[in-house]
Amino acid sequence: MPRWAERFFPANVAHSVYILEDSIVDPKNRTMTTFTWNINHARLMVVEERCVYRVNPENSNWTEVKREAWVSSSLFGVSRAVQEFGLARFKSNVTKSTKGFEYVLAKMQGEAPSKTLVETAKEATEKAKETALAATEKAKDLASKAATKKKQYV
């Protein structure tokens, strides 16, 4: 949740996001589809994700994933800023989760990961911070423009 939005929620709620995930395994087609969405903070923003995992058609030892996400907000005047922030935060979190997923898979398969988990996490965290900072600035800019437009109409 962006810091500017935390003031609208109780302190114990602002940092927790609860999600649901629905997974469908199709053994015949060798696919797994997951649907994930947040169940709280929905008045501020709704993030929905669909991932389809399947065997790579060119190399059956590989798994490919098609990841799609939808970010929406209905907050009057700042919905676009909230959506931009949510999308950037989603992208940065995907980077971190993908790195962690790759690390765990490499360990499970007996391979030596190219970097330690701490190095991987630090890199992903730095990239996430950069992305979140850029998104925050863009969201502030959009919110400022929306506020200026609103003043013009008053």
Partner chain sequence: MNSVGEACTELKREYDQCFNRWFAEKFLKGESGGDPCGQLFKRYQLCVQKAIKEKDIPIEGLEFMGASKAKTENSS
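Think of the rigid core as the biggest set of C-alphas that the two forms share within 1.5 Å after superposition. Positions refer to the first chain, counted from 1. The structure displayed is predicted, hence computed values, not measured ones. First, how it differs from the form predicted in complex with the partner chain.
Next block: the form predicted in complex with the partner chain, after the form predicted alone:
Below you will find a single chain and nothing else.
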């Protein structure tokens, strides 16, 4: 959690986050799906990630992974900042973990880590930007709806 947020969420400071990962392995169809999410600090923010691993349809020697993530927060107002922080942190973590992933793969296959990581990271950044934008728009929309509701009760 960034320092500025600690003041707003004192109960969350210094509590470890617990994460669950569920997975399904389908050896018949040769796919694996993992779903990972945090099971505490959920009132503050929830990050969910789904990865689907399958045989690349164009090259059966390749495994491809599709990674999707959702960052959400139920507290509106401050949460927009929390959501964007979460997304930014996720993006940087994804780059690190993808680097680690590719490094291990390269070592296993006895080759030097390739340059394709840069392209992958670029695509992920674009998708993440789009998702953050959508989240911001949705937050704005819901906030203005909430403001409208308040007026009706005055």
